[in-house]
Amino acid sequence: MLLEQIAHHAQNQAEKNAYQSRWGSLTYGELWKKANSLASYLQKENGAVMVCGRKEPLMPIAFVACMLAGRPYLPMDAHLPQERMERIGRIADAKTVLLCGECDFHTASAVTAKQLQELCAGDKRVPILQNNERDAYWLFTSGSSGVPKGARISMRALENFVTWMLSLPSVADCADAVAVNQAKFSFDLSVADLWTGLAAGGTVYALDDEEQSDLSVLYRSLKSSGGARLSCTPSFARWCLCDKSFGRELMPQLKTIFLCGEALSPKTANQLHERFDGLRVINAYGPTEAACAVCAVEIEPDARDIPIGTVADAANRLLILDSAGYPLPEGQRGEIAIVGASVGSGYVGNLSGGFGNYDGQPLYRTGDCGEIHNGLLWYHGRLDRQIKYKGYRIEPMEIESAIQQWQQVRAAAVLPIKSAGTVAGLAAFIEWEKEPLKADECQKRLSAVLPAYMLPKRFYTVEKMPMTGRGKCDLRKLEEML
């Protein structure tokens, strides 16, 4: 379905822009022709394809080509540490690496951007595969075992998500217009604008890191985008709202803002309504393991409480489970579980996790605490230590594991720094074996193996880690030190 829709647009509106970033633009005709040519090359191998870049037009070409070739694409941010990319590549057993531009990842076997352009220049066609159970993409997130964990998302799951997105009136109303993409392609929120936009025949306007790091540059890009829909995290929305020029004059065509990835505060939602008259503010919920989002709700002006979705029109069946895995009645808190077509195929390497079956349907237990009340889904935090920061999922144990590799360290614990109910950063508590390292040296060491969003802002030295009566680290006592 998804590839057929893109092929339809390539035939019927070949000259319309499908994709645009500061690195260049791409029409539907160009996207389809180049992806087909590249797919004929990718069919020579099997397995996942690592696609590294900074949102160059070669990236969506590579994604479509991978789908045509029947190989899952594995998007990688160009500035991830070399060691982390190598580690993910080994876990994924990725035999093919495509570099879409300048990239910090160096490997002799990689296809360079110049070579990639040559592979896209042919005039070959490949048939569209009808097997929608094949994997469409793999996304790696922070893992609780101390190593990155890859979620496998099938074509079935992706297409179910896109169909659901286009069924939302707030999205359908502007689906064939310009959708502004904020999230990196290695972050699941990007699925909401990239594939929904391409399926509907719209234009995806992608913002890269450089554009998002300076408000004046960002505002210029937003103004020139002509965006009718913006998909972003609440953190990004708060960043945009820092200056009063972020409003209707800046983006006169903006109809819908689709927020996902972390908790949305009433203050942020209400500020968006104040700045943009007539704006539809959508709060969505879903994990990487279930193709980005599974439910959403429109937030009205002057909201006091923010639900995370409407149950009746969700993309999948939503359940609240008790600790034994049995459904709870409405109004009781428990673990949010997702049952249906959007649930992914498991983790790369068959790692354990929340995947299972329920009434013959794929199930994913999210680890999020919630309840269903009056037909709405409400979020009440995590049941484990997982942290959401700027929309990214962070497992503290992965950072702790990296710190504990140092010879000077006896023990480490990582906690969120909270401000006004939101996560403002990370703090690392370290029990040293030898002389403590300075904070900048700690940052330097961690930046070699972890992405920037996982780096602690503060480092605390403790003489001895506090322990609970069961002999575990007492995290509550460490929280009191923040």
Ligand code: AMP
Given for the second form:
Amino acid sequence: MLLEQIAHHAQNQAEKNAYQSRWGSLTYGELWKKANSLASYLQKENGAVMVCGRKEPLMPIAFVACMLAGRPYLPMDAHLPQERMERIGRIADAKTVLLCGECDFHTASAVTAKQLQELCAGDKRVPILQNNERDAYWLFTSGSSGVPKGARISMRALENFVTWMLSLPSVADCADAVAVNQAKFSFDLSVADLWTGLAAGGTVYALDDEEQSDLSVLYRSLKSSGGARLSCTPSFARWCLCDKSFGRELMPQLKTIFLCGEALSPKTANQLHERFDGLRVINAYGPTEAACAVCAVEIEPDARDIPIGTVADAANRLLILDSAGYPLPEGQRGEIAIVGASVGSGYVGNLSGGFGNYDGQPLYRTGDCGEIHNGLLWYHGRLDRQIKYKGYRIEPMEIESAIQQWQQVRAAAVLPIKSAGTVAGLAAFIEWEKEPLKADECQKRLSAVLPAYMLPKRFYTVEKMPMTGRGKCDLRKLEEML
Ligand code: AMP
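Same protein, different condition: the form predicted on its own was shown, now please give the form predicted in complex with the named molecule.
Shown next: the complete complex, the earlier chain at its head.
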């Protein structure tokens, strides 16, 4: 379905821009032709394909090519540290690495951007595969076992998500217009604008990291985007709202803002309504493991409480489970579980996790605490230690395990630093075996293995890690030190 839709647009609106970023643009005709040529090369091998870049037009070409070739694409941010990239490559056993532009890391066997351009230049055509159980993409998120873990999303799950997105009036209303993409392609929120936009024949306008870090540059890009839909995290929306110029004059065509990935505050939702008259503010919810988002709700002006979705028109069945895995009645709090076609195929390497079955359908237990009330789903935080920082999903265990690799360290714990109800950074508590390292040395060592958003801002030395009666690290005691 998805590939057929893109092929249809390539046939019927070949000259329309499918994709645009500050690295160049791409029409539907070009996207389809180049992706087919590249697919005929990719078909020669099997397994996941690492696609690395900064949102160059070669990235969507590579993604479509991978789908045509029947190989999952594994998007990687160009600024990832070498060690992490190699680690993910090993876990994924990725035999092909495509560099869509300049990247901070290198591998001798990678296909360079120049070579990629040549591979895209041919005139080959490949047939569209009909097997929808094949994996469409693998996305690596922070792992609670100390290493990144890759969620496998099938074409079936992705297409279920895209069909659901296009059924939302707020998305259908502007589906073939310009969709502004904020999220990195290695973050599942990007799936919402990229594949929904391409399926509907719209133009995806992608913002890269550099454009996003400077407000005046960002505003200039938003203004020239002509965006009708903006998909982003609430953290990004708050960043945009920093200056009064983020409003109707800047984005006169903006109809819908699709927020997902972390809790949305009433303040942010109301500010968006104040700045953009007539804007549809959508709060969507879902994990990477179930193709981006599974439910959504339109937030009206002056909302006091923010639900995360309407149950009746969710992309999947939503359940609230007790700790033994049995469904709870409406109004009771428990773990949010997703049952249906959007649920992914498990983790790369068959790692254990929340995947299972329910009534013969795929199920994913999210680890989120929630409640269904009057047909709405409400979010009540995590049941584990997972942190959301600037919309990024972080398992503190992964940072702790990186710190514990150092021979000077006896024990380490990482906690969120909270300010006004949101996470403002991370703090690391370290019990040293030898002379403590300075904070900047700790940062330097960690930045060699972790992405920038996972680096703790503060480092505390503890003489002895506090313990609970059960012999576990007493995180509450550590929290008091913040
Ligand atoms: P990710 O896999 O990075 O998309 O993160 C998924 C997690 O983000 C979920 O399990 C929730 O904890 C959180 N999350 C996603 N959307 C929302 C939302 N609208 N409100 C609150 N938390 C959310």
